[in-house]
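Form predicted on its own, single chain, as structure tokens, below.
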Amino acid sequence: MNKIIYQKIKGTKDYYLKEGLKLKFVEKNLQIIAMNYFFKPIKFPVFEYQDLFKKTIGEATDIVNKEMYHFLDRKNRSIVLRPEGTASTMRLILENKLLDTDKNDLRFFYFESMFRYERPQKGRQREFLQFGIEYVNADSIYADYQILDLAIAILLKFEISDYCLELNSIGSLETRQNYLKDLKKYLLKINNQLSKDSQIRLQKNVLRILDTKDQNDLLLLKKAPKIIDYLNSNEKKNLALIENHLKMQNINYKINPFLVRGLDYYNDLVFEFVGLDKKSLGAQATIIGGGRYDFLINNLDRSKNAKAIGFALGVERLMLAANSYIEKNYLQSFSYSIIPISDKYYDDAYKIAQFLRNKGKNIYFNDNQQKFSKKLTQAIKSNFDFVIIIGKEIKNNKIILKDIKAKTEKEISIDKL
């Protein structure tokens, strides 16, 4: 009989006791600064039809060429593994009629997992988790403020300083057809000089060369055209309008002409903000990147029409920049360990650790068959803020606190505690 080995798959990653803590408190405190923004929180399929990505982010991209988890279901339909959270979003929306059913803006975030069958790095596996913003009916420029400003809450919540927001503008599908033919009629000359991924994407989707991650590639495109001088009036006022509302928050930014994002959707405003701290995040440093995509919802349904603005942040990414301020603070609400003096005081301990949860504090009883030296040597040793010992003094409706970090004890009454 072959042993079984008990081992996660490559690219994944488990959370547990202090790293599962450590994820709630991130998962909660996003979830708060979007709903202050008045987000609301949606859930969908781990799984989807492969054409809603084919549709969404482009055939020509990295993720649909290379990236997803494709399987046929037992009626040979192509179905994959959710590689981002947009497409996804579009669809519960026209699926569900909310246009139809909604006049005003629709504004969802989610904490999903996501696949992508990719080189796994530091801070990115091929399940990872992101959170993302989603604001539909976003016609306004102030509809890009709040979204740059949503992101710039979260990082100031988690105490992240050290980044730069890189900016671009895509233009719309007009701006980027002139802009494309003389990219593309720039890159056949040096055709020849392109890696063997660039020079596929020349014939496929010729912007998608701007994602491009090879040194050789970066060094011939510095020469390229850059869309930005191809903008019209309109395109360059609304950046020239977000620019300002930047600067005056003092907010660290510039303009980068190559940014286009990897997926197919995004018009105009494109940003990404990139951590500064390579030691901390290694060479995936983008933690939270988006932009506009007002043409996707008539992508996916020709009668419906519906601007729309967002972004999606990498988690494992924000808890590396933020580790230290999330060492510090994950552990929010007291923590108490509730200890019978011996075997007699047990169901007083018990009827006490329930009266103390039903009040909203957080209590572990340790109702383990030890001597109570060990398990006071364990409570002090797990980290817990508070003992309650339960023994003698019980028959006067008191109990020992112990305050294991100020080292000090008193007796009390129940009610005060």
Contents of the next structure:
Amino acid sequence: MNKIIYQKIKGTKDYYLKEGLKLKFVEKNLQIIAMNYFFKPIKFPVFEYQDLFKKTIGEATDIVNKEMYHFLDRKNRSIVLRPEGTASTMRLILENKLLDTDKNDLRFFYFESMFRYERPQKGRQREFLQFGIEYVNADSIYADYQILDLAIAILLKFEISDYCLELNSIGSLETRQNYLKDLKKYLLKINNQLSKDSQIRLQKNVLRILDTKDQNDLLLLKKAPKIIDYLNSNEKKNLALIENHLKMQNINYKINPFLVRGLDYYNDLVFEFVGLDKKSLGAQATIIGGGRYDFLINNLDRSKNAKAIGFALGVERLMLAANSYIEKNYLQSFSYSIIPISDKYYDDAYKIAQFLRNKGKNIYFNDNQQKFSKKLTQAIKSNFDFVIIIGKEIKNNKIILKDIKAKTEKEISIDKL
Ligand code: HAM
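Having looked at the form predicted on its own, could you now put up the form predicted together with ligand HAM?
Below: every chain and molecule of the assembly, starting with the one above.
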């Protein structure tokens, strides 16, 4: 007996039939919302030089340290599959000199696979889809408002109301340096109680300790200094403005003083939209994560400056959280199966199928070598909305239209279809 020997790589996912349709529905709707806010689509390569991510996400982060799919190409260049899209977007902007040409038009979105070698579980994969939003030349507080409102609009569209928006400000570099001095002092005192990972981070990049998932570390951190107490007046004012903006819209948010995000490029506002419906999401409940990254462009090219803010949404997690909405709505237009009553009517049926497709209808032309009754049963089973039966009525330009859901049948002229 032949055995199936191929299987997909652990942590990856196939989309087919209904899931394929649902995914397209999600992509289309995300795109519509992004375009409502005047963001434009971009596409970048699936692999990039490893250094790009080392320089942007940071060498002490889990993503760069442990999770990147890395390989040497035939000329021994260090290449990685992209683990996220912000770095690639900044590379795209710089390489194509967009800062010099399109000053006011650097608002981009993407819908792409990302790759991270993580332990797979519900809502966490090794290849996953991100819908990302990047807003460059985002100087004003209204950019922060727009980014948050765009994320909120997405959740609203997909009828996800059970979420909490967690916010924090990690301030400027200077603020962070003052804070990190005190945080390090505090942590050095309890160094031997910390997990191995955190002890290493204490030497390499203290802020990353706040990302720890170790329960004991989390307890110890409760008494650690909080960055919010180190913000200068301007940073405090900005956070207060954002809070006020959210309050006015009755958005469920909370300040999480330990939210620092797992990537090094952020400053000031950082945020995560966390789904509260644990039953559908499981342990991986952060649907959207983002923040400001005003210094990233400068970090890549010292001659350039452009403030920026953005977020990325985990598409698989959105699909888990919004499953009931997507199930109800992913079939956006009626579906028709055209069935000739006998072989004699194939040509007529085919012509009508083409005529209706040209009018924008979704037509399944059933050319299987089966009896009419079998085709009809199959159409009913496959959940078509209508079956169009082509038979002797065609000589008067008429067909039989069967409404599957209403269980009715009538003879109508083709023009009326
Ligand atoms: P991130 O927090 O690493 O941020 O990822 C954003 C979102 O991608 C997460 O909230 C989650 O929904 C989804 N995600 C991440 N890892 C996985 C995984 N292994 N499996 C499934 N979903 C996952 C970024 O990537 C930043 N580039 C976001 C950003 C854009 N900041 C500014 N602009």
